[in-house]
Each structure stands twice: as C-alpha cells, then as structure tokens.
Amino acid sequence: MRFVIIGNGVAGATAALALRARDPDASITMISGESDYFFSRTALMYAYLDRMTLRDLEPYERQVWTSQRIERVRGWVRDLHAPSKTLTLDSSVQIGYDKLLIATGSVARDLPWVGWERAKRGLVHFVTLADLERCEQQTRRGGKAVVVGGGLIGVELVECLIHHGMQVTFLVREPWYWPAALGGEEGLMISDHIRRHGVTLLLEETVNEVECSGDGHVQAVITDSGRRYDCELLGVTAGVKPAAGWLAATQTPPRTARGILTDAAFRTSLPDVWAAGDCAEIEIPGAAPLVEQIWYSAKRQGEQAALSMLGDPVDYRPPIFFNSSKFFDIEFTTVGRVNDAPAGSRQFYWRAPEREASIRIVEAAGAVIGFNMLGSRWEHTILERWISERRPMEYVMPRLREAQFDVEFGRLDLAPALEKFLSRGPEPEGAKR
C-alpha cells in the first residue's frame, strides 16, 4: 500500500506516524514545498524572539522519520490526476499513490486594499517559514512598523517587533481587542497591557490603502478615517484561509468551498483521496460545514484521517474547543463556548484586584459551557471535563482551585471571586461585556 501525504504540518505528520503505527509494511511519503522536516508552526514567534533556533521548532528528532521509514520529498504539488492516481511536482517528478491525504494547511488572506498589488517589499505575514525569513530581513531597530489584525498572530508579531526595537503601530478595526474571543472588559485589559509595552494600539481603525515607493517598498497605510501611518514594514495578520486554491489548476480537483469538502470520515469527492487539518471543510449532517484552523484540532484530524484511510469507521465530531496563548506577559486559556454562547446564557465575570487577571465563565441551560481565563495558568482538561459533565456554575465555582496550574506562590487568589459569586451570582445575558 502506497500512502502519500501532501503537507508535513501537524495534520500530515500526525497522520504519517499513525499510519506507520498500524501498518509496518506500507510505503509512506510526505511531500512539502515549505520545509524538509515537520516543525511547530505555533512556535515561530520564539525563533523570531531569538529564544529558539529553527531546529528547536522541530518536535521530533530528525532520525525519527528515517527510523519510521517515512520518505520525505521536497517540492510543491502542481497537478493531481485522480484516474491514474498520480501527483506531479513542480520539478515534473511524478509520484503515484494508492491512498492520498491532502493536508496543506492554511495561507494568509489577501485583502482588498488599494495599492495591495504594488507592495513588493516590506509587506509580511506570519504563518510560514518564508514569512519568518521575510520578517527577519525587514526588521530594523528604530524602524517603523504597522501591524494590522487583532488576533493571536497579530499580537505575537507585535511582540517580536518590539523585541527587535521597532516602533510599532497596531491597528485593530474592532471596538476592543479581539472581540471574537474576548469580552469588552478583557479586551480593554489586554489593550492596556499591550500599550504598556510601548505599542501604539489604535482601535476602530480600518486600512483602506497601502502606499508604496516606485520600487514597490511599503511606505505607509491610510485608514478609512483618512489617517496616514508611516511604515517600512507592514505586518498583515488579518486571518487565514484554507490552502486549497492550488487545486483549481489541477486536472481533477476535489470539490471545494471555503476549503476541501470532506465527509465526517475526511473523504473528499475523489476516490481514495482524503483531506484534513486547516485545509479541510468537513460536512457534518445537521450542522454547518466545519473549518477548524487551530493546531490542536489539526493534530486530532490528522490522526482520525489516518484511521479512515486504514479502513476504520470514523465519524468526526469537533471536540470541546480549547486554546491557550499569551498576550505579552498575560496567560490566556479558553475552553468551550464563550462569545458565541446561545440566547438565554448567563455569565460570571471577575477581575482580580491589583492584577492583570480575570475569569469569565458562561452557563447555558443550567450547565457551564465556556471559560475565558486570563493572567494565570489553568489545566484545560479539568475545565473540559466540567463542560462535558454539564456541571452547573454552583458546582464549578467552589472547585476552581482544582484547575489552577500556577506555581504555588504565584497562584491567583480565588477567594474574592467566590465571594462575589456567592453574593451576586452570574450576570444575565446582555450584561456589560
């Protein structure tokens, strides 16, 4: 059996190792045009911050791929011919397969700004190894940078640029930082924290135009309000999209929409072709098509897709959502549903006195459905268990300490939060956010 995987990110690498664990004799090939070895994309910022080398970003020893007899091929796939089960690389090399997994991840979104197409130098994203290289080439101590996009990748890029001594203007089009994930109180707390690190953070500013020099070097951006912000580096971190566009030019593309359409077993419209990770759009009966663009989900999908390729019954359902990160020095753990809570939900919010730390817990139909925890460390598996067990807030609040993951003497004092809960209880839907 010849298994071929396009993409050596977390979904592709996880699938390859899962296939080998079950089939010791199969031929397994991973194809990647980006890198020779699987690396942790979420750790790119640590290489930019000079805390890790590029080799440090690789979760596995390089000899693992040799010992597991997983062949690595460097190149970009330019054609897929399903009837002959053949891939063609940009080098014109052809590779045959019996079963194929497409795990090409995601790419930065293009934006409809005036002058976007003229920007040849100074415009950077922060998704790939090539992006990291371009960022490092364009970084200049004392230089001016503008970063657009108020999510996790945006604040990571901002932190890196500040570390290298650049003057950074951070433009966020929403009324507070990252409303897709944070309530108003948390967004304002994070905004204040970012500004204290020397960042000019501006809310409700939307870029309309990019100004470039004659040779295509970025010089400034102009917003809808008419303001002009000079910059020699423009970081665009306004979201990603599934890396599926390349398939349109192949002889036999699978069915696509936002991403590569699959069923709940990750099978595409082509025979013996699967898709998983950021590039996949999963059609689940009774639910909206699902695109999960997060590292943890891609890892799980890669494992599940491998099982499907091996013939196991797979009926994928998204797990309880979880993510963790940092905003400069503020830890962030989110589990379940918070800002997309259903109508009729209740919430509890508490800001720790004299600390940049807060707790938000959301309850619906008598059961906790989500947590947003800032400024301290939390064991997400415990929070997930409480959600899956449908525990009410009255059960969760006195047990919150069980989920704390802080070092002993840095642990957040939860007594004031419990006192507030006992005296007031959760706030009704529509309370200040």
Contents of the next structure:
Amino acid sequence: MRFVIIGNGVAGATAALALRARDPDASITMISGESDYFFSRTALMYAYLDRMTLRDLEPYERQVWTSQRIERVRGWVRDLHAPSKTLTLDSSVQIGYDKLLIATGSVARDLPWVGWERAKRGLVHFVTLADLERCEQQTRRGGKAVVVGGGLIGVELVECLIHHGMQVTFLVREPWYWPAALGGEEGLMISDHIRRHGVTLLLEETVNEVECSGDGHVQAVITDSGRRYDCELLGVTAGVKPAAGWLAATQTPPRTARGILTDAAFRTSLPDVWAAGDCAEIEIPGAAPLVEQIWYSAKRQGEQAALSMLGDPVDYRPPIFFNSSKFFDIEFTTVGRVNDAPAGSRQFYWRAPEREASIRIVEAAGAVIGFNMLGSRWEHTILERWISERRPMEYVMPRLREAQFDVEFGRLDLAPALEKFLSRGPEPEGAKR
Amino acid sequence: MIRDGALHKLSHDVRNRGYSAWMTSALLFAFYIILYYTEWLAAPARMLGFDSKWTLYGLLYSIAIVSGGVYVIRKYRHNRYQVVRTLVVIATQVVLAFSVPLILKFFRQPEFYFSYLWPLKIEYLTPQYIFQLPAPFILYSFLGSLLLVPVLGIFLGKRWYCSWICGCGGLANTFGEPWRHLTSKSAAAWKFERIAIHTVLALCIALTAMLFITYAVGSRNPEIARQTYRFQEFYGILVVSWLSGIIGVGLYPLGGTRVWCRNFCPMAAVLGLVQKFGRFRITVKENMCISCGLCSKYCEMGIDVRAYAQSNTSFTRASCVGCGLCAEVCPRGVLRLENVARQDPQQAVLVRIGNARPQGRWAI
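Now that we've seen the form predicted on its own, could you pull up the form predicted together with its partner chain?
So here's everything in the complex, that chain up top.
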C-alpha cells in the first residue's frame, strides 16, 4: 500500500503519523513545496521575534521521520491524474499513489484594491515560511509599516513589527478589534492594550487603494475616508482561504467550492483521494458545508482522515468549538458559541478591576452555550462539559473557580464577578456593545 | 530575526553562543580556576574586611543573584508564581547563604549554611565533620537531609528545593536567565543525564558510607581510612570543584544554566527519584497545544515539554525543577504546575518518549 500526502502541515503530518501507527508496512510519502520538515505555523511569529530558530519550530526531532519511515519529498505538485493515480511535481518527477490525501492548508486572502497587481515589493502576508522571509527583508528599524486586517494574524504581525522598532499603523475595518470573536467591551480592552504597545490602531478604516513607486515598491495605502498612510511595509492579514486553486490546472481536479469538497469521511469526488485540514470543505448531511481553518481542527481532521484512509468508518462532526490566542500579553480562550449566539440569549460580562482580564458567558434557552475568557487561564474541557451538560448560568457561576487554570499564586479573583452576577444577573443579548 | 541595533545584536550574540558567549564562558572558567586554585582573591577580600576569599565569593554570588533576580522579577512581573519564587530565591541567598554564616562567625559559632543539605553538601552527613558541631546543627542536618527532603519532595516535588531554595538553582534562575534556553533537548542528552546523575549519586552514597565506616573502625584499620580519604579528595575535586563550580557555572553561556543540576547534582538525583513517586506534576490541557515549542525551548532542564503537550499527556519527569517557565512562556496557557494526589502514578512513567513518542503510541 502506498499512501501519499500532499502537504506537510499539521493535518498532513498528523495523518502520516496516524497512518504509520496503524500500518507498520505501508509506504508513506509526504510532499511539500514549502519546507523540508513539518513545522508549527502558529509559531512563525516567534521566529520573527528571535525567540525561536526555524529549527525550534519543528514539533518532532528529525529522526522521527526516519524512524517512522515517512518519506519526505520536496516539490510543488503540478498535476493530479486520477485514472492512473499519478502526481506530477514541478520538477516533472512523477509519484504514484494507492491512496492520496490532499492537505494543502490555506493561502492568504487577496484584497480587491486599486493598484494591487502593481505591488511587487513591500506587500506581505504572514502565513508561510516564504512570507516570513519577505517580512524580514522589508523590516527596518524606524521604518513605517501598515497592517490591514483585524484578526489574529494581524495582531501577531503587528507585535513582531513593533518588536523590531517599526512605526506601525494597524487599520481595522470593523468598529472594534476582531468582532468575529470578541464583544465590544473586550474589543475595547484589547484595543487599549495594543495601543499601549505603541501601535497606531485605527478602527473603521477600509483601504481601497495601494500606491506604489515606479519599480513596484509599496509606498502608501489610501482608505475610503480619503486618508493616506505612508508605508514601506504593507502587511495584509485579511484571513485565509482554502488552498484549492492549484487543482484547477490539473487534469482531473476533484470537486471544489470554497475548498475541496469532501463527505464526512473526508473522501473527495475522486476515487481513493481524501482531503483534510484547512483546504477541505466538508459536506455534512443536514448542516452547512464546513470549512475549519484553525490548528486544532487541522490536527483533528488529519487524524480522522487517516482513519478513513485505513478503512475505518469515519463520520466527522466538529466538537464544541474552542480556540485560543494571544494579543500581545493578553491570553484568550473561547469555547462554544459567543458572537453567533441565537436571538434571545442572555449574556454575563465582567471586567476584572486592576487587571486586563474579563469573562463573558452566554446562555440560551436556560443553558450556557459559550464562554469568552480574556487575560486569565481556563481549563476549556470543563467549560465544554458545562455546555454539553446544558447547565444554566446559575449553576456555572458559583463553580467557575473549578475551571480556572492560572499559575499558582496568580489566580484571578472571581469573587467580584460572582457578586456582580448575584446582584445584577445576566443581561439580554442587545446590551453587549 | 535579530533585532537591529548594536546592543540588540550583542544581546543576541551573548545569548546564542556567539563570540561574546564564548568570551563570557572563558571569563567564568578563569574566575573559578582563580578562586579554587589561587589565593589571588584573598587580598581584595581582606580589603573588604573579610577573613577569607570564600566570604568575598559569597558576596559576589549574592550580588549576581540579587541583580539577576531583579531582572527576572521585572521580566515576569505579570506572573505571581515567578515573582514569589524569585523573591524566595533572593531572600534565601541573602539571609541563609550569606548573612547567617557571617553572623554565626561573629558569635564564634561554626560556619553553617542552612540552605544546603546532604547530599549536595556532603560534609553535612560526614561524621568526621558534622559530629564536631553543636547538637542543634547535627539535628538540623540529619532531620533536614533524611526527613525534610523526602517529605517535602513527596508533597511539593523537587521544586521546593531546586528552584526555590538551592543556591545553584538560584544562580541559574537569576543570573543565568539569558542562557536558560541553551540546554540540549535531544534524546541523547536525556540519556547522558540519566547515566551521569545516577553515577554521581552512587559515588556520593558510597563515599558517605565509607566515611561512616572509617569513623567507626578507621583507627583500627588505617588502610580503610587511607582509601576513604583518597576517595574523598577525588570526589571533592571532581564533583565539588569541577562539576558544580567550574563546569557548572562556566558552561552557562554555552550549555545552558543547569549543566550541574541536570547531569551531576546528587541532591537533584535524590529529589528526582522522590518526585516520580510524589504529587508534583505538570498538567497538560487537552487539545490546546499548538506545538510552537516555546516550552521546550525555554526548559532549562532540557525536557522536551512540547512532546508531552502536543500529545495531551500530563507528566512528571525526574529532572523537572518546577521553575514554571514552560507554563509562563506558553502562549495558549496549556501547562500548569500542580501538586495533586495522583490516581495513576504510572501515567507519567508510561511516556518514556525521548523527543518523540514510543513506538505504536502515536496518541494524537
């Protein structure tokens, strides 16, 4: 049996190890155009910050790939021919497979700005190793940088640029930072925090034009409001999309929509071809097509896809949502549904005095459905349990302490939160702004 | 990417085995050689009114811990565990390891360091030495080494000593902070650690036993006494002078700050064995690790913490000194130091994983 995996990111690498764990004899090949070894993409910023070397970003010692007999091939796959079960690399090397997993991840989203196609240098994303290299080439102490796009990658890039002494203007289209994940109060707290690190954070600014010099170097961006922001480095961090576009140029592309369409067992429309991770769009009966693009989902999907390739019955259903991130120094844990809470839900929000920490708990139909926790640490599995047990907020609040995960001596004091809850209770959903 | 600017470049260089790191290491080596093998430091000591170069060394050691400690407290000021721990480290050094011996001397009492115990300070269970001291010192030494160490180790893990009290650990966690990430995380280094540290422990126990035998029957068996004292001299040069001092500190800028503690310290070996059967562990939050590797990188004991975190495995490793830096640097709050009554003490032992996982156990 020859398993071939396109992509050596977390989905692909997890799948490779899971295949090996179950099948000691199969041939397993992992193809990557980006890097020789699996690395932690979420840690790119730490290489930029000089807290890690690129080698440090590799989650396994290199000998693991040898000892697990996982062959690594470097190259970009240019063609997929399903009838002959053959891949062709850009070097014209052909690789045959019995079972193929496509785990090509995400690519940065482009933006429809005037002048976009003229920008040759200075315009950077922050997703790949090549992006990191381009960022580093444009980083200059005292230079002006503009970062557009108020998500997680944006704030990570901003932190790196600030560390390297650039003057950073952070342009966010929305009325507060990251409304897709944060409520208004949290957005305000994070905005203050970002500004305190010396960032010029401007809200409700939409860029529609990029200005370049004659040789294509970015010089400035111009927003809807007509304002012009000079920059020599322009970071565009407007999210990512599934890396499925390359398949259009192949002889036998699988069916795609936003991503590569699969069923709940990660099977694509092609025989013996699976897809998992950020690039997959999973059609689950009775639910909207699912594209998951975070580290945790890619790891989960990679493992499940491997089981499916081994012949196990797999019927993927995403678990209760959880995610984590960090905005400069403020850690963030989210579980369940917060910003997409249904109408009629109730919310409890509390901001810690004298500490950049807050908690938000959402309840619908008498059961908690979501948590947004900032600035302190939480054992998300306990929060998940309360959601799955459909506990009311009155049950959760006095027990919140059980889910705390702060360092010793550093536990966030929840007594004032409980006091606020007991005296005022949750608020109707409309009050969250 | 290295930060621009001369100072930033120097800082990178000295932290990452550049020329300045090699020079710093050479200076530290030179200092210890001078300290151990010459009397050059006696003159400056006298100028400060000290009657021995060792008091001057104690002063320099205290200055290194206090200034490094202030730097560490500032750096990790948002983390109460780090602040409290570092304050205790500073206080222990200044009070127990420096001031109290001076005060004892002033009152014509024996020089005694309450922050050190056997087997780190082998004299404290050496009958020829300890039985000369007044009874309270003897009592403290025996109770401390034989009772306090294991009992606290069971309940709090190794950390109560290695990263809260001990002077070697104190220096590593303060003055040594810029170099903590240099400790090797390789599976080979782990193997060396296990062989080396238990060898030194065996030497230490053998020497202590021989000293007791000599104390009992040495006057009738001069050959036993002679061999014992030869062995004691060898141990003193190899372990006390070279491994703990010259190599232990001299290698800070090249091999990380815990070369001595990780590979050679007999106290750490004893506490490590106790820890494995005790309550201390590092709890890993399930499925929350992003494999960034900051925990492994900044582990001064060379533990590949990421290997456990990314496979959702709470763990206890004998070498872990509980400094808490893995939990501090984790950007997703995945790790937590805990003292818990364990249902399954084997859970930790199960994952002998080098830097990877055991064959056939690719728990993901």
